[in-house]
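Take a look at this single chain in structure tokens; it is the form predicted alone.
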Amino acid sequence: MAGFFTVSIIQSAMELGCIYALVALALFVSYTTLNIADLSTDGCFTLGCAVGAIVTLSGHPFLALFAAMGAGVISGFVTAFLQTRLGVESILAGIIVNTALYTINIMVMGFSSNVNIFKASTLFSIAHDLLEGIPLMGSWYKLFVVLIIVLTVGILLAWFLNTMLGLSIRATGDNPSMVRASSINPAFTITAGLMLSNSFTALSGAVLAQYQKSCDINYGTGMVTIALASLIIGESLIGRGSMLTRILGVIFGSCLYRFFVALALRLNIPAESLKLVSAVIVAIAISFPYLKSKIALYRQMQEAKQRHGEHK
């Protein structure tokens, strides 16, 4: 097994796991907390990637992250506006925004399907120059950068969801009628929640653009599946707990998902089949709590039969 998983494979899985964990955290806000299926994730991820790449090319790698988050906020606002003001169903609103974002992303990228930023300075190249002389950091600088970003976002998200606005957003997902009866405007909380979640999705795209040193119009394809798999794996393994514990569980689930993908690649599964592998992982992860309860019920029934037989 030591030869099966090399250090470089483990390192790459952790790096990509932390980057995609930002999208999983976005779904944690929209899907788990607000109970809204936001299907604009794919387009919003590419939007963040495109904006991040263009701003990075202009020589501002740090500003690129905030610019991408700003673009994600706008995307989330439009999605929420369709739902709360125009009465469009959440799934349809996500599809509409996702479709529109394809053209917008092409426009942001200068009507090109890809953008190359190999010659631009990125967060990772800056970190490499700063940490080059430090033992062990020379080869792990990328993981160091993404860990700082995802842990900072995770801690801030845990804090925010325990504020008054954060509690209102959580209550909206649990019981919109109760929230409305409490003089809280659910349209506002839904808008705030979707703007927040889309900013995380766009941030993930911007970080990936600097990590890959490129942006492609197809980078966001299947991002909902990847994030949903990571989210459900984390929630299935960690279960309930404090908000920070659940968020760290989502990050752990994202890294674990990337290990599953790395395992598939090591088993020589064609790259074209990775989407199928992702779908299988999602199906297993979703059904795991149900199967777990069924197995526990089966064991209880067997124990009851044994006790009944002993009494006879």
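The model shown is predicted, which means the values in this text are computed figures rather than measured ones. Positions refer to the first chain, counted from 1. Between two forms, the rigid core is the largest collection of C-alphas that superpose within 1.5 Å. First, how it differs from the form predicted together with its partner chain.
A movement of the C-alpha atom of residue 300 reaching 2 angstroms or beyond is seen between the two forms when the two forms are aligned on their rigid core.
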The other form holds:
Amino acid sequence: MAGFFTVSIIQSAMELGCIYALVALALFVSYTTLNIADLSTDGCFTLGCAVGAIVTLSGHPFLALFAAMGAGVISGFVTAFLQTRLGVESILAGIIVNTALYTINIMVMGFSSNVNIFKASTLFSIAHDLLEGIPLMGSWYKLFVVLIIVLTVGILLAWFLNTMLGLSIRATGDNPSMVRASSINPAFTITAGLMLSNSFTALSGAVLAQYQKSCDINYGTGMVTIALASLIIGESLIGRGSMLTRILGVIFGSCLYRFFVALALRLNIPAESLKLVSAVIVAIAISFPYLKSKIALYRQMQEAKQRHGEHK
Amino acid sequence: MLELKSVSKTFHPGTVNEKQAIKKLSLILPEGDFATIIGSNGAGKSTMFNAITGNFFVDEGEICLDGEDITFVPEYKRSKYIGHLFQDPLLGTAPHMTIEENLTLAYLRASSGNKGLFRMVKAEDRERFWKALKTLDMGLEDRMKQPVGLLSGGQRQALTLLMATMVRPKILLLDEHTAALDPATAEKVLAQTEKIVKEQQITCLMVTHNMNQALAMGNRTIMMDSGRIVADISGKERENMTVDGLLELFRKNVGEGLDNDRILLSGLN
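Alternate state requested, the form predicted together with its partner chain (shown: the form predicted alone):
Entire complex below, previous chain first.
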């Protein structure tokens, strides 16, 4: 195993896992909590990536993260506005915003489909300079940065979901008829929830831009499926317990997903077919809980049959 | 105090399904009154409740609560001070949230409304929840960290009652809230209802299909038919009223007998 998985493979899987975990956390808010499939995720991720790259390029790597989150908040607001004020179906609202974001993302990148920020200083280059000379930190500084970001977001999210607004958002997705009879305005909670989730998605994009030192219009393609797979892996492994435990489970699920992808790459699957591999992993991860229950039922039936046979 | 001033509501106007569910309905419910409501199917009981909660806006008339005109106040704003329990015990609580989280949400919303969005539950609030759950005598106080989806219908309804009354509502609307429960649990929830309403002197309207219950609980009984109030008894008249007398009163005022089997059967025991 040690020969098969080198340290650097594990390292980069963990790094990417933590970065993409932010999108999985976004879906944890919109999909698991609010029960809305937010299909603007792909576009919003690229939006965060583009805004993050441009602001980083102008010499503000920290500001880049917050600028990207702000852009995500606006994108989430528009998606929510279409749903709650203009009566557009939630899935359709996401698709519309996703389409619009394609153009906006090209515009953000200065009417180009990609941006390179190789020369700009990023959070990672700053951390590299700061941690230089500290033993063991040599190659782990990237993981260190992304861990801090994802854990901060995770802990803040766990806190938020237990505040009154957080509980209201959870109730909105959990029991619409209860919400109608209590003083919660679903239009407000859906808007707040989608603004929050899209800020995470965009943050993830911004961190990836600094990590890859570039932004490409295609970075976000398929993001919603990948994040959903991470979320479902995390939820089916660690789906119970306190809010913080569940959130850590989602982060863990995202890292695990990256290990699966790394595994696939190690098996010499060509890079061009990576999206196909992703789709297969996603399909397996999503159907796994269903298949598990089917298999359990099948076993039960087999046992019952056997017992029947004994009685004869 | 609740005032309905000749309120009307027609559903599906201009279609073959047009139905005037309540017709020029007027009702004054003074502070602290606990009125029970009985009536045949389609009498407009639930429609009246939904008009009060703001589930829809009425076509005509005016609705006032504690002197404030709430006719066109949106539902989510009114519900801060209106408690509403339905027949289906699943409607009032969030199944994937714990008992404590459900109580927290109800308590924070009723006590601070939309102010203090980031407020959280304090240790003393938790203590309050524990004590309140203890009074239900269902063992729920030891299961506060469990999701509500694991509770039985009766337990969920008792919890909903608690959530609706933890901060005293201006009015409590009970829409056959024990009808879907087994007799023993229904008894328990009803006793709890009576206790809470009495202790906090909550102004309350309760729909029931049980005529004995309608006469035994509260201090006033209202009969409805075809979107109107056809009888409204309280005081001495009510004290001396029997189930047969109630049926007779209905026949006299409406011109025909009550046609709800459930109500009629409930009068037998």
